[in-house]
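What follows is one chain in structure tokens, specifically the form predicted alone.
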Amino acid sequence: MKTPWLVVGKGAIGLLAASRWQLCQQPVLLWQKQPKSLCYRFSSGSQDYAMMLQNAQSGPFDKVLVPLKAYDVVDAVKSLLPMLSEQAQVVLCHNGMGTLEPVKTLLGPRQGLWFASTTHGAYKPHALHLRHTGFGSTILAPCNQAAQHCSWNLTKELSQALSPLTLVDDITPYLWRKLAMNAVINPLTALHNCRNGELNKAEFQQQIKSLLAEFVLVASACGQSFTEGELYQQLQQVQTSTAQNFSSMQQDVANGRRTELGAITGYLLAQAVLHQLQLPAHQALYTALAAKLEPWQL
């Protein structure tokens, strides 16, 4: 009998994993503030089916996927701690940076920490509509020794939900090159209220890339190496590929939540600030930003 995946939270790519998981007879169920069952439509490409998710009522949970706001992740690690099996597996799956270190001081000696980057896209257009928008691919690495001994087949499953999947041994670099994506298309699409395709726009390309120049710098004071070149010429093709959606974070915004800006801007300017370096491009489009958000949505 195969062992369920707990997916915590009902977002876009929690639902699209779960969706996908049970569309192939994966197990899965749902952990989520209100103790009931889920029934959505889930949209992908032509196909629309309709999904009904079980409700999680008590553990232990062996194989639990992560993929909340940034902000969310280390609290909803807390609360699920007493559920966990002491081999349990936890894979995280967010834009922006700086729970890793914090989720591991957290699990026991035989849990597994795991980050699960992904380019898919997809979206809720209501609270009971998934549709899958961007068929991407996904990056997987251990972060722990548990992890790294971890005896189920994670990457085989987690496949199945987030394909093609590549497993790698350091998840850093990784992610850097993902922060140098989102540090230009979150704030800025956020910013103007418009689809990731208008960045390509001549009147943006001079800011793009001052954004991309500062976060060189600071990549590489933290021990990673990009050029600006080869930076711009990614963020192009993402902007390309993904011209008609919307980015997180300026659905965020349009729909009055709270932001990851701080995982993901606010983390480069902390970032620079240790290592004593001045990124005004990226400060005054956190600035800008902020300025029409709340102080609760930073």
Second form
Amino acid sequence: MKTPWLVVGKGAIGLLAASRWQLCQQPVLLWQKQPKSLCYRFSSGSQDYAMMLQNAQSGPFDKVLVPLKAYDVVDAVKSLLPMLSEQAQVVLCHNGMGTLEPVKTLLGPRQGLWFASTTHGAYKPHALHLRHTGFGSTILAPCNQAAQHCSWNLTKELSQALSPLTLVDDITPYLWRKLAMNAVINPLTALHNCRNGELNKAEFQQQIKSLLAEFVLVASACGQSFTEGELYQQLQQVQTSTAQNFSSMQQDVANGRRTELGAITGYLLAQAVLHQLQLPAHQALYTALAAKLEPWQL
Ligand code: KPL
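Could you drop in the structure for the form predicted in complex with ligand KPL? We only have the form predicted alone so far.
Now the full complex is given, and it begins with the chain already shown.
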């Protein structure tokens, strides 16, 4: 009998992974506030499935996927600690940065920490319906020694959920590249309440170029080398391939939820302060969006 994956929360990416595991007979359990099973509809391509996921009763758990928003990750891992086996492998998966260092310090010497950065798109048109909107790909990396020495094939199992999956040694450059995309698309679409594809319009190009130029500057101060041109090209590709989608931040704002602005633009601004840099375009975008939000949404 295969040991189950524990998926924390019932966000869109977590349910996507859990649904795909269940469809290929990989046991999976949910860790959610309400201790009951979850029945929902899963639409992927032209297929529609009736799904039922069981809620986990008690640990210890060996395999844990934490696909939560960045601001919830550290507290969630803290509360999961008593449920983790001594050699548990914990996989984080979210937009933005800043969680790896605090989570590393929480885990025991044999507990592995991984990061999965995915471009799969999924959203919930309502609480009991999950739609797989973008067939993306995933980069996975071990982030501590226990993960590097993990003795079973985590990559193979995770790729059933978030394929195609590439294993790399160091997640840092990939997180920065994703941060570049998120720091432009997410706040702009949230501010203008529009789909990702709208950002290809001429009226946004000057602002986007300023955001990317500042991103290159702060990334370079943090040891990450990018050019504005390559990021601009990649951004246009993402905006085109996800043209009909609403970004996660647009959805958070539209639904009155907390946003990842702090882990995305806020992270960039904090790095800029550390390196004594000014990021006027990111600061202005942060200020404009913050003005539309309640303080707890930041
Ligand atoms: O990751 C995304 C998000 O919505 O959070 C992007 C890349 C912007 C795709 O929508």
